[in-house]
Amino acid sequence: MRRIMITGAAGLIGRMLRARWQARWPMVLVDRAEMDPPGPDETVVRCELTDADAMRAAMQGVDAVVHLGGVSTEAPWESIRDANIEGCYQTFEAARMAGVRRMVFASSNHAIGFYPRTARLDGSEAVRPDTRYGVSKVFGEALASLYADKFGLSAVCLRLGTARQPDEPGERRHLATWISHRDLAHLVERAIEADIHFEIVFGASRNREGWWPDEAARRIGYQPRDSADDWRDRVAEHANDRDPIARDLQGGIFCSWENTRMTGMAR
């Protein structure tokens, strides 16, 4: 790969690829958001995703595609809208016509956030999105599915866990879910790089109480270092880990919010 871009290049996940590549590729960094000056082969480029003129332009040229960009939890529906439906679809469009070669596509646990805890997944299974926000990130998982299907355009979906900042795990939950810093920037360089057609892939780090197998993950040569075992005892109870709706399932409180159809059945 010659020249790689970041959507959501100013977000937290954004940010740290940034610094971590510098000194390995060439990046397009895309976000409406304002961003930090342009260094040595880097171009930055302030739009929203949802401008179709100014993504074809900024794809020149580019091999590859991290998209992160969007809203990134639950939101209103025009935002998740406007950001996470109109916005992927214009950069898979600008991506299928600049002749980028593949596509990595940040999708989310939340996708599947209404399988219990006790399920094991692999991503075979049928979707369970828990949110609009989860909603959106299985229409992103399809339209990559159908770009590499009929454009030949090579695509991983990352349906990633929890990263935080600080970079560690902050409730219960994420003790399953967390993935580190250093784990995830190998996860996209992996995605980034192996020899796949259309694959989904769980993003967690190596921890004990994971729910998701890594067949896909190996597939792709993805070896995580890190585990959120190492805080084990640091991790306090908090808010969400008493909620008896997300206590049970993958999502969290994400399968919380709104719900009027197991909030009688919790008590």
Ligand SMILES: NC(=O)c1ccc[n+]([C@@H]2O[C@H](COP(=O)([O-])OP(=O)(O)OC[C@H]3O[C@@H](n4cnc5c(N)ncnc54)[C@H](O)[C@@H]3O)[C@@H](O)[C@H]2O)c1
Contents of the next structure:
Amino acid sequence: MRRIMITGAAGLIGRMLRARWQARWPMVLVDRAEMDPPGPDETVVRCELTDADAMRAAMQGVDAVVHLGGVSTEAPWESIRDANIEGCYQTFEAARMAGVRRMVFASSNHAIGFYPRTARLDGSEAVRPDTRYGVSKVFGEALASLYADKFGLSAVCLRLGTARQPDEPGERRHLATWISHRDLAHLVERAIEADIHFEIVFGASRNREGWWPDEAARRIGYQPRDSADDWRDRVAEHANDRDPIARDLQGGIFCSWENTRMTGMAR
Ligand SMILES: NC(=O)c1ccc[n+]([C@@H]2O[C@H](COP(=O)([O-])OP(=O)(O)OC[C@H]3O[C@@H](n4cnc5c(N)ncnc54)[C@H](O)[C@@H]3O)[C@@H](O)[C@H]2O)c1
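So the form predicted alone is up there; where is the form predicted in complex with the ligand?
Complete assembly follows, chain above in first position.
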């Protein structure tokens, strides 16, 4: 029986996966925020990802890590650095020392956010991060590549589109980027189980307007069942859809924030 660690278990995706996997796998649930008390076959560890000793102790007997923990949007450098750079490094280190088999790293479409919406990407092109947050995801992908090649810690980096609560698209951009909770859980399960050394895989539902025709997703056996198309007529126009920078770029409003080149603002 696999033992799965979920970091960021108190967050949106962590809670969703925990609820779905309760009868399936023993889990170690890690977060700095409060979590529900442990059920049968669950261990709850409240700690910072940067706490190397705590992460090392929690990692014992773990087969696969689903690394969701970290700052999940743009933030001041110090927060990104502590959680997404140092915290990510300590998570990989603890996994390496414990002999973990598989790392599933929650990357993001914001690693490639400055590509135009007309581009079709498959993960093989150069990165174009749109934020400090996006840069931290590029760092995590690079770390995953290093640990796979040097230490045999096989890895799947999921460049997730948009997962939300409520479980539906919230602006026009999401008609391309949305991933339903059901598809996301299936994607992570495939990332845990696929026979793979290292992959970068985009994570979206079967959206007709999607930008990521993803061979790698097919290679790991991901077969999405939901589609943002079903919501097309119900998605109201959002201010982000009118932003002159956001509307042309895959990263949307993340590309607009603090942008001095395209707005002509003083640096
Ligand atoms: N939800 C999405 O649409 C989406 C899209 C792309 C990528 N992602 C990535 O997926 C992951 C999960 O996303 P989410 O929407 O559930 O985010 P979330 O913000 O709801 O959850 C992140 C969790 O990480 C925890 N955390 C942050 N810093 C920590 C630290 N230093 N030590 C311990 N715990 C820490 C937080 O307490 C939080 O519970 C994130 O890495 C995010 O960047 C999410």
